[in-house]
Structure formats: structure tokens, C-alpha cells
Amino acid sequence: MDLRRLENAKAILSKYHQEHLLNQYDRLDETGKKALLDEIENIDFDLINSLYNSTKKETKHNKDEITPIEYLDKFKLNEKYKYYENIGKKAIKEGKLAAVTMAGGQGTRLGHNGPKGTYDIGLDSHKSLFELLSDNLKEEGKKYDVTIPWFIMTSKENNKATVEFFEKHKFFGYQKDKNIFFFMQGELPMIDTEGKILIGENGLIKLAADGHGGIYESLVKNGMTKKMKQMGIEWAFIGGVDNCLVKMVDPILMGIAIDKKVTVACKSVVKANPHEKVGVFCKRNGKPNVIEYSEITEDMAEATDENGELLYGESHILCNLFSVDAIERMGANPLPYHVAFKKAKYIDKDGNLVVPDSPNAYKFEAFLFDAFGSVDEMAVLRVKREEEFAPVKNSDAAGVDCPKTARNLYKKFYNLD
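Structure please, single chain, the form predicted in complex with uridine 5'-triphosphate?
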């Protein structure tokens, strides 16, 4: 083993008071030792320090000027409906659209043992979320006589299991590296309440996916946007893996984006009630954005326009269309990280595995919508919740946004009862 590398790692760790990270070093095999040294050399410890410091401060956006954002209602477009549809259809037929599915999340709330996309929501067909999504993509592609290329973002944690699942299912008819592509998102270390980086069960640094905001950078870094351009793709619909009614191919959304010359077009569903705990589209200091429910005052949540519509009623449902150029620009600018306090297993200083029963560690995540502020204008299209939004977030015990509710919505939409 390269002793110089080990000495170098010790020096880095001592500078940042993270010496404990080598506690398990002697127990690792040669591959593990190399992997740990690689991690230590590559971690941005200054970033980790500043992220830790950020957990001590409350971020306040009080000074931000929040105003409503304009939106279009898909079902009130009247004669414009056909107009947008024709523009969108033409672009889809020309092969300009790709679908991107973000499947790198940990799915902690659902508690499924395996990547969330492999989860069977309990339909008679027992199809997984991945298969439901692929069914829809293939069905839509047929309408336009194209195969919609599919890009799937995984994390280091679930990449192997995800690709194996697809292999087992013969990629649902897709061809790997021809029209279906897998790429991994970035990761950041998890830290304890003292700012110490945790050691994972494998003796290496405990890393966690860096949030769905990692999508832009990882599409660029992994050469996916380059590939898209080589394939003549100009637009990518980016959605989550856990909405079994997601409509990734929508000529109206495409048509609006092209016609209005915007680089981002997002779908929204109207809030179920003014106090539903969802993020809603808005303008922040004049730029498109999403405001979290915790940031919005009661008056704002209830405010309506002259037609009685909520001023801040358009929920963000992770159904967003981007031009490939916009993704490249967004990928070049780092997004801020948000902090979450989570339960994380780790190896303590005596080498014992600790399985906490309450949150013990900070995880840092970038949010996809934080990049919206980098564009001047974007389009928001209100669609129908019952047609496009059936999220699988929690286990059935929660009773909301769970397999049971998603299954019922799916069955209703496809008339399966």
C-alpha cells in the first residue's frame, strides 16, 4: 500500500479534525483501503465545514419579494390547444424529446427494500413503478412513431440493483446504451451533530445522494447532455420515479415551451386545499421559483384572484421540461444545499454498528427547483391531478401518498376496476 497516500490522508484529516475516518482502515482489504483514501482525497472538506455551519443558522428568506406566477390551464386553452399540440407533436415526431427519470432517492419513507422504482404498488399485473413508467413511454412513442429515449438517474447506493432489475426484465424492450441510459448522481458525506463525518457499514465514508437538484450536474458530468445532442434531442422531460401517473410525453407542454420560447416548462396541479403541505410555483424577486409551504404565510396561502383561484395554488409535482441547453447551463452552476436531519446507521469509534431509532445525522440535498431562478421566464401548465399525479411517498400506514392511494388513482385513470 502506498504509505505516502496514507500519510497525506492523515494530514488532510488532521487539518479538518476528521481523524476518526481512518479508524476502520486497518480492517479494510486492499480494495477498501484504496477506496477510502480515494474518498478522503476527493471530499471537499471546506464545503462540509460550511454545510455543518449552515445547520446552526436558520435560513430566512424574509427579505425576498414573493409574487404570484402566471400559469396556463391545460383545459382552458380553447383554440390554442390544437395550436400548441401541433407544434409539440411535430417536435416529438422529429425525435427531439427524451425522458429523464430521477431514481436516485433513498425512498426512506416508503421503506421498500430496494430501489423505489422496483416497487410493486399492488396492481393485479404486479408491475413495478419502472414498468408502469416504461409502459407509458412506449405507448406514447408509438403514437408518434418514435422510441422516446430514456435516461435514468440512479445513485451509487442503488445503481447496481437498478441495472440488474432492468436486465432481469430485458430493459422492458429498450436497448441499453442505445435508447436507455443509466447514470449516477453525486453524493455528499453525512455528518453527526458535532460535524464529524460518519463511517458507513462498509468502513468507508457514509455518503448519501445529493438530492434531486443533482440532476443537472450529473447529466452533464456523465456525458448525457452531450449524448442527447448527438441524438438530435433538444428537450428533456425530467420527472420522479414515484409518480405512477406521470405523463412524460406531452405535446401541449412541448408546444407551449417552443411557442413561448422558454427553456423550462413545468406542470402543476392545483392545491387540494389552501393549507396543503406542498411547494407552489411563484416568483421570487422577479424570477420563477417554488416556495415551500413552511415559508408561506396564512394570508398568502388563502389569497385568491378575481376569479376565486388561489394566487399561490400551483403545486410543483416534479414534472418539468427543459431544453438541453438550459440543463447544460444549470449543470455548470452549483445549487445551494438544504439540510435534512435523518436516521443513519454508522460505525462508532469502537468499531460497533449503531442503528439509531431517531434522527442522528445531517444529510445535504440540492433541490431541482432552485435552478428555476436562473431563467427569466418559464411556463407553468396546470394539469388535472387525477390524470397526472399519483405519488408513492409513504407506506400504507400513513394513508396519504402511499401505494394504496396511488394504486386507486392508477386504476381509476386506466379504468381497471
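Switch over from the form predicted in complex with uridine 5'-triphosphate to the form predicted alone, please.
Excluded here are partners and other molecules; the one chain stands alone.
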């Protein structure tokens, strides 16, 4: 092992009072030692310090001006429907669209041991979420006589298992590195309440994915946007792996974006009720944004327009279309991080595994919609929940957004009953 690297790591850790990160160093094999030194050299300790300091600041009372955002209803476009559809179809036929699936999560909450995309929601076909998404992409590709390139964002935790799953299924007819690409999302260390970075069970740094807001930076850093441009792709639809009804290829959404000359176009579904706990589209200080349900007052939640429609009723469902240029701009600068206080296992200074029974560590995540404020205008298209939004987030015991509800919506939409 390179002693100079070890001495360099010690100097870095001493400067930032994180010397404990080498406590398990001598117990690691050569591969582990190299991995730990790699991690230490790649950590932005100044960023970690500033994130830790942010956990101690009281949240200031928000003085932002929140106003409703305009939207289009897909089923009230009338004569414009065909107009937008034709514009979108032309662009798709010309190979200008790619699909990006965020699939960095594990299926732990579902009681599934493996990447969430490998989960079987219980259809008679026993198809995984990945296969359901690939079926839809291939079916749409046939309509336009193109192969829609598929970019899949994994995490360090599940990348190997995800790629192996695709290999086992012969990439569902796709060709690796030709029209299907895998790339990893970024990670940030977890820190305790004293600002010390945690050591994981493997003796390496305890890392956690940086949230779906890391998608832009990950696409750029991993060379995916460059690849898209080389392939003549101008637009990328970004969605989550857990929505089995996601429509990644939508000529209406694409046509609206192109016609209105916006670089971001998003889908929404109307809130199930005024107090549904979802983020909704709005304008914040005149710029497009998503406001969390916790930020909305009761009066705002219940406010309606002259047609009786909720003023803040358009739920963000993580179905967003971006121009590749916009992704590159958004990926040039990291988004602000939000802090979450979580339970995290770690190795203490004596080498013992600690399994906490209450939250003990800070995790930092960026939210995809925080980038919306960097554009002046974007399009919001209301679609039908029962046609495009069947997420699998919870176990069946929860009764909502679970395998059972998703399965029922999927079967109903595709007439499988």
C-alpha cells in the first residue's frame, strides 16, 4: 500500500478533525484499504462541514411569495391535442427522445431483498418493475419505428445487482452501451450529531445516496448527456422506477414543450383531496417550483378558482421532460441539500457495531424540483392518475401506493382482469 497516500489521508483528516475514519484501516484487506483512501480523497470536507453547520441553524420564517402556476389538462386540449401530438410524434420519430429511469433504491420497505426495479408486483406474468417499464418503452418504440435509448441511474449499493439482473434477462432486448446505459448517482457521507462522519459495517465510510436531485449532476459527470448529444438526442424524460404506469414516451408532453419553447415540461395529477400529503406545482417568487405539503397553509390548500378547481392542486409525480441542454445547465452546480435525521448503523471507536433504536445521523439529499427555479417558464400537463400514476412505495399493509394498489391500476389500465 502506498504509504504516501496514507500519510496524505491522515493530514486531510487531521485538518478536519475526522481522524477516526482510519480506526478500522489496519483491519481491512488491501482492496478495502485502497477503497477507504479513495473515499477520503474524494470527500469534499468543506461541504460536509457546511452541511453539518446547517443542521444547527433554525429554519427562518419563509418570506417567499407563493402563487399558483398555470397548467394544461391533457383531456381538455380540444383541437390543440392533435396539433401538439403531431409535433411530438415528429420529434420522437427523429430519435430526439431518451428515457431516464431513477433506480438507485433498494426494495427494503417492500420486504424485497434487492434493487427496487427487480421487484415483482404480483401480476400473473410475474414481471419485474424493470420489465414492465421496458415493455412500455419497446411498445412505444415500435409505434415510431425507433429504439428509445434507456439510461438507468443506479446507486453504489445496487449497481452490481442491477446490471447482473439485466444481463440475466438479456437486457430485455436492449443492447448494453448501444441503447441501454447504466450510471451511478452520487453519494454523501452520513454524519452524527457531533459532525463526525460515520464508519459503516464494512469499515469504510457510511455513504447515502444524494437524493433524486443528484440526477442532473450524475448525468453530466458520468458523460451521459454527452452521449445523448452524440446520439442526436435533444430531450430526456426522467421518471422513477417504482411507477409501473409511467408513460415515458408522450408525444403530447413533447409537443407542448417544443411548441411553447420551454426546456422543462412536467406531468401532474390533481390532488385526491385538498389535504393530500404531496408536493404541488406553484410559482415561488415568480419562478416555477414545487411546494411541499408541510409549507402550504390550510387556506391555500383549500383555495379554489372560479371553476372550483384547487389553486394548488397539481401534484408533482416525478414525471418530467427536460431538454438535454437544461440538464447540463442544472448539472453544472449542485442543488441545495435538505437534511433528514435517520437511524444508521455504524462502527464505534472500539470496532463495535452500534444498532441505534432512534435517529442518530444526518443524511443529506437534493430534490429534483429545486432545479425548476432556474428556468423562467415550464409547462405543466395534468394527466389522469388512473392512467399514469401507480407507484409502489409502501408494503401492502399501508394500503396506499403499495403493490396491491399498483397491481390493480395496472390490470385495469391494460384490461388484464
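Residue numbers count along the first chain shown, from 1. Superpose the two forms; the largest set of C-alphas matching within 1.5 Å is the rigid core. Here the structure is a predicted model, which is why all the values come from computation and not from measurement.
Comparing the forms between the two forms, the C-alpha position of G32 differs by less than 2 angstroms, with the core used for superposition. In the core-superposed comparison between the two forms, D357 has its Cα shifted by at least 2 Å.
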